[in-house]
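Next up is one chain by itself, shown in structure tokens, the form predicted alone.
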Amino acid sequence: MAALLLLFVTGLSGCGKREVVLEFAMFNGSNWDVAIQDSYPPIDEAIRKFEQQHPGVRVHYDSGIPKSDYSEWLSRKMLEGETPDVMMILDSDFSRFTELGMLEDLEELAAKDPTFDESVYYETALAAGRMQGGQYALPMETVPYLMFVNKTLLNQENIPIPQEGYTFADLYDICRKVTKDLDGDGIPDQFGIYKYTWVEAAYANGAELFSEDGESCDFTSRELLGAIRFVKSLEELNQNQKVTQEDFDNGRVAFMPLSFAEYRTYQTYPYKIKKYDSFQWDCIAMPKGPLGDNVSIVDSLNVGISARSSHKELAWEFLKLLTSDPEIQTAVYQYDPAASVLPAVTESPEASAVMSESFQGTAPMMDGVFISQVIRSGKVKPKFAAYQEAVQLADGEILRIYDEDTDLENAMRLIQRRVQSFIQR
């Protein structure tokens, strides 16, 4: 689920009042690219709420806008002169608005109001709305990435599952023993793991790529050079064969990170009978490295407020209302495959309970405390620009040298050149 929150006030003469409409407009579907039922639920609870609280306010919303087309359509707004009050930001669009000027900073709304109180909320999703020293946007949604396992091929291959606090080594161990040739013909055909890059070993081995500010990177530190060293190893045990989605969709191999939206998706009814339903599987934290811990990126869906807005008070109360109240956010957790921004309900009953229903009696190993514990040891990634784009600059660069015979250190100083020369274009 993600929504765009207009807001506009609407004189309207009825008894010589002036009534104020809250435009509402929503994309339908998840933020995080997965199937949902019903998205619109926590939203209207919300308006609900938000209505009695507030007498002679009205909230409307628009149905129907694809996130495909969110960004285009909001950019169309803003250059309209009808930029909305209060916004639900995709991640792509969040630097480049806040370095326009067109989010408020929360800062002075937030030290003036009593009520509010930012310890409720996870720190890693807070985080995901600063930016230059400011916090522009409130968390509504927060997605941890968790690390796929494929139980049925590791207890067929007498391989328990990793434990809490396992690491790099246990990992390639696994892997290394699961990756067989099933057919005789030469060619492994059953493999350890796929779409592990690393970016996400960088983050576990304690790797800083970029300063918080985007003006300086480092590709040659020995927490990067070791993850990079860690994921040519687990590549190499392939033999050059391409590991696919085929081979994983049929149950070939051991590990896969995913998002915790992913996991809620196809662990449950009716997606499960549509998707990874020849195997059982479940999700562990990342593996540690050396240098670091069991550290996953933790991604937030988050909601903003123009700074253009003549009504800020108002849409501040609303933002609030969506990202902290415990009921709204319970609803959230119930109809979005994401979890609550509030450890009070990620850990709750009513959303154990959650679990244990839509889970159709499967038992899940993981819990509201265990998510929680992934969230608050989780990183974020950089806010800035360029910061999608510089990582895949890296990643072209870094890939060859899994293919190439070359010098890691010398190829990294190349690699650091380019990246830091990229960043300050």
Given for the second form:
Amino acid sequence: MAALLLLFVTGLSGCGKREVVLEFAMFNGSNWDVAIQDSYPPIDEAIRKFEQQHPGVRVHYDSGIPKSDYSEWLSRKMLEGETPDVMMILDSDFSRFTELGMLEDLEELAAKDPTFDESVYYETALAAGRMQGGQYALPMETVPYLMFVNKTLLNQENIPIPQEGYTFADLYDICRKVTKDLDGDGIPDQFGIYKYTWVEAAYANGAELFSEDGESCDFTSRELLGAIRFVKSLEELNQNQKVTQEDFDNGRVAFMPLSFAEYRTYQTYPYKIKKYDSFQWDCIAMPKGPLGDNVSIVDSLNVGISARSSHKELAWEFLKLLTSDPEIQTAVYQYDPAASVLPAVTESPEASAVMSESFQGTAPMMDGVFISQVIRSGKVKPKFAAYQEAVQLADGEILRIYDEDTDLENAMRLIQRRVQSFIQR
Amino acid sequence: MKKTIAEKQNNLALLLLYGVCFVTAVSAAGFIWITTDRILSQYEAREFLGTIDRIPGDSFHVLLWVSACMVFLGMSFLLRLRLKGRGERLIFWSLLFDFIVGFCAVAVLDFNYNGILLWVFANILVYVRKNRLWPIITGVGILSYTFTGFELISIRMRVFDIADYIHVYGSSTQMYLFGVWNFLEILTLVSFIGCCLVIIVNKEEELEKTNELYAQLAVANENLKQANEELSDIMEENAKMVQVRERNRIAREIHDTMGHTLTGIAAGIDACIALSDSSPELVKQQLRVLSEVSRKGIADVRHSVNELRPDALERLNLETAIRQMVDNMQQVSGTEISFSCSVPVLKFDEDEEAVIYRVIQESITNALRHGHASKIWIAIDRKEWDGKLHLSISDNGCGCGEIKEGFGIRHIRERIRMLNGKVSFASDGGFRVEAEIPIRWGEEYD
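For comparison with the form predicted alone, kindly provide the form predicted together with its partner chain.
Every component of the complex follows; first up is the chain already shown.
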């Protein structure tokens, strides 16, 4: 007994003398499914800075884990009882890990820290790490969805690019005008819009599909019905023709929603995929529904702290450095084609310089203030584990409505019941 | 201390319960560890996390902690077995230790198995002597068992569920695993109930035994009281007896000394009267002897009064004393007295010597007083065949037709009986006293 105790005490004191190793978990590559050269330099920079500020502390991470394996890799770590102190969390894992109690609620750490100011972040980006009334992660990168516009096509049709605050009606009008049969085979081969779904329309029309806790849903609201009707009307313009990515790449589609990350990737050297060099293009905000606003969906890459970490204070310091240090955020901005979570960085001349460095002339230089505005007015997807599946379930049903032309309100009541029973399960 | 059957039964029941708890707790933790390993090896970690409520930190640590807790509980049980009956304070602390360690083990297993608490309470029940504490302990036991039950805890807290780990396996294995798990849980309950029954039955028996002993003690007390009363009666009687005996002894002493001396003097005076005409010289001589005898008689009386013990014997050894007495009597009474002794050294215990001396003295007195004998034969010898001392005094006096036990003969009989001897009297032309005395021969006497 005494010997065991002695061993334990020596073990403890031995631990005390050794340097503290902070485990950081990250994946290689971009969170936004675009190709990037290297995701480690900004992290290495952050680690160098952190270790300088905290002598005796070392930050360690495993490199080379692709995003596709990351979720399994992190889950294994958790099951093995080796949850990293600080970790990037995929959107698909965030709510599950929070429910499992694996993530530390940061409110307490934030409250204790006088140097922490949450107003430096975009509120929308912070919201992505909020769940069940707690802040379980801080955003490291954020990406809004924008409307990609084929300027060449609109010019050909003598249609001006929609102005700020354009509406569903404006969009419909343009789409109706551009949908044409160019080769005279009786089938339209130029289209208005591609990849615009009822989900984007619902956000733009101010529909709230789920309650914040994910306990209830509302699929019978006026806003949603309006959004679905609007998308259906857009579909109907295509006269049953399926619009494809190829049509868009060939410059025969006027509009397509696109993430900011894709936008930056495709317009930035050296990763420019010269897909879109046959036409000139631009990005604008999403259209505004009659009951809503020009609202985009905003996604964020979350970084959290393990609830089982034994170095929570240090983990918090590192997390803060990664997410709120302007220098690090600028480095992140350089290497990953997302927007910074700090308005100060996104709107800074340095960020503009990064963009203009690779400006190729096919697209206008992205205005940081415009991006900031889109992010600020954007909305995050609800945070609960069944969200993705619930939306997929509803999507399948709504696609059937488009095809079968049934009574919308009745069909939506049915969907309401099905989705409600699904999320309660 | 020797273990009673009840203790052995209690310990056996506890040991069984401990075995069941140990196997269940350790195999639950081991199962979680093995299953985690399986999940990892099949790359199903994320899928598994999608189906559960909580994961234990490190499943191997869970196994280690649970095993350690169970070993600690076992050690504390052994300690109590060794202490059995002693060190109540230590037993109390060890039971408290058990409660804390048991609770830790239950918490480490995320309340999937709280049978360990049953083990702790079975132990407490064994050691609680005060019956009024039973309801409290039972209450605390039931409450803590209920509120650490998985179903209740999982409502209020995030806990991992062993069922989630069982669901990892194929459906046929699942059935088997659920079967084993339920069996172990039920076995724990059954063992606990069995254990309680054994403890309660043994306590009852202990109580009955105690009551029985109390009853026996009461009876013994009553008997003792009675015996005490009887004893004090006997003591009183004894005191009276001693008094009576002492009176008898005094009477005997007076009779022995005074009677003997006076008899001798009377015989001497008779002789003087007979001689006074013929030989004044002899009379003078005789009177001198008488004077001496009477002085000796006075001394005897004094001595009897003081010590109630024969003087001659005190000063002289038995043989000399007898010879002196014989000479004196010959001179005083003119009777021829022969004394023969075949025992080389006449040296016995004081009471024996006194009895022999008195018996001879009494017999001579009787022979002179009642038999008017002219010859007296005294013989002391030891017979090889029975090892007793044979004393015989006979005379050639007139004897008597019918032996009437007077004071003298009765005293001879009493004295001989005091030494567990036998005495017989015969009168066939003269009088004969025959006595057998079982002398306590010492080695030095042979």
